[in-house]
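Only one chain is given next, in structure tokens, and it is the form predicted on its own.
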Amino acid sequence: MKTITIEGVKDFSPDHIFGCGQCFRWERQSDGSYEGIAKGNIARIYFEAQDPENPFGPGTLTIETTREEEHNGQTGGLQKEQEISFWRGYFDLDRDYGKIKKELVSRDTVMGEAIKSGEGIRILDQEPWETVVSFIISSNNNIPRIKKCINCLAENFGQRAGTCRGKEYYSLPEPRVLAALTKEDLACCRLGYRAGYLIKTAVKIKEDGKEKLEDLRECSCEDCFSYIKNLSGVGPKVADCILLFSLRKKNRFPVDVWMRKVMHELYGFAEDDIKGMSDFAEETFGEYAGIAQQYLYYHMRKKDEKRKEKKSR
């Protein structure tokens, strides 16, 4: 394995980067450290703050990886710069979080409180093919399922990428790999009726092409939504997701069953008014309104299994 360190890394957590639903192909090890698979990257990653007292940096990001392919022909000190050029880009480390949250907190109370709860969240900036997969696996399921469903289509139809401690990653498979196949087929990784959703979206990526994907980055956030939301078992919520977590649309609030739980209360609104929370959030949060999303989102979940470690008790 090679080890890659980046220095001085700030606002950084990965308990909080990989905890708050933003993706699944990441597990946590029992030293603390995550492994997981990133755009075919296989790789171990882990943090360590200067100062115990300010756990979220600045800090050591070290990452092992098994990649070892050549970039471009090139080998030594230029393949090294690709590399951190691409863990740079994945974490987002170039975007000053500590900035956005203190402006964050400007703009609204509540904020302050939900950005301690995960302090250290940072916005991945993932594969749009493995997105749209994945979110269309976790609608209407639980993190642990939609992690297995995922593991078990990747391991079954996609490429093997390489190995990391004993452990074998695969790819997931490639919209024309998963369009030539059947709901049969797929009974195996128990996606149910999200299987033909698959299927019937990988044919539609096939015939446009998947670059196509990566090229909605350029597109406004109103044409990547409507293209998007076309896609066969895709909502607006899963939309938005794809949007926030993969297209670089950093102003999208997916609204699901938690946001609607949070939104009704911290602040007030009725359950099933999604419009007017995705309207406090455009007016309120703006252009960071999908960072404001995570943080929110992260603060309930703890708050909720503090509820429930206290009724156990």
Second form
Amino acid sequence: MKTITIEGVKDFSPDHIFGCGQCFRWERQSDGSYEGIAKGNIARIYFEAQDPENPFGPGTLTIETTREEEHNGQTGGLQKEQEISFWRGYFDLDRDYGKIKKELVSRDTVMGEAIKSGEGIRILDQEPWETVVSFIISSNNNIPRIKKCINCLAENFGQRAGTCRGKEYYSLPEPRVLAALTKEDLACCRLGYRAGYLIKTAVKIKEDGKEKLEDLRECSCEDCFSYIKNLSGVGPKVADCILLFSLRKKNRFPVDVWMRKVMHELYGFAEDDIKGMSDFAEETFGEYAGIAQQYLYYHMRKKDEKRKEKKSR
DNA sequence: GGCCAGGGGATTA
DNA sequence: TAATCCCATGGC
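The form predicted on its own done, now the form predicted together with the DNA:
Next comes the full complex, and the chain you just saw is listed first.
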């Protein structure tokens, strides 16, 4: 086990980051830490603010990584400096979210309330292939089941990445592995009709190369969108998620049922006016529309939880 | 552009 | 027990 500590981290809450629907491979532990895997790196992470009165002020981010010697994954054998730089990138630590929050609040009145719900949200820099797979599975699906499907894929067809506190971790299968499978092979993962989309997309990515997907990060939004949207099982909503969560296009504004709810309730849009919502986000939030989306999404989820609690009492 | 099937499981009525 | 919902898309 190796421990990395990064000091002076602001606007950081594991609950907000891992709970805002952007990722599916991290699980909350009873002590409030999160355990999961990113780019083949197994880790347990926790955050402690310097001043408990100011939870979103500067604090220490601790990352415990476990890697087995025989495992020679993509980041295997990295020097400590490189490892720190990987996690800094993954947690988007070089972006000043405090400044972004201030800007968003100044441009819009509803945002203030939304940001208060998820002050410590950050957009993770996830692997494109994993994000493509995850969000194809996410279509018309709920988060617990999406997680189950992804874990099942990794455990049955992925590569063993190591163990953390007794739990075995697997990376997601490579495109060439998925491309060689049939719907019957995938039946154990209960992907439903998404299995066919996944196989078709894996064949396409295998042909084009996984690097093509990574290279899209350097391309324009338009080029990214048209390539990603062309994959089987990817419509405009899923494409926007992939652009925002892994291709670093922070201006994308994915509109799902929750966003429709929040845009309807707090901004007064008609529930099916997705175009109006997107245009409004682009005009109002501009380059930070994706980050604004995360605050709004998390805010709505929180609000819904509270509504349910009230009902059950 | 509108409509409906696709899986399956959890939640609600 | 039945209906509804879920971070939608594909195909007609």
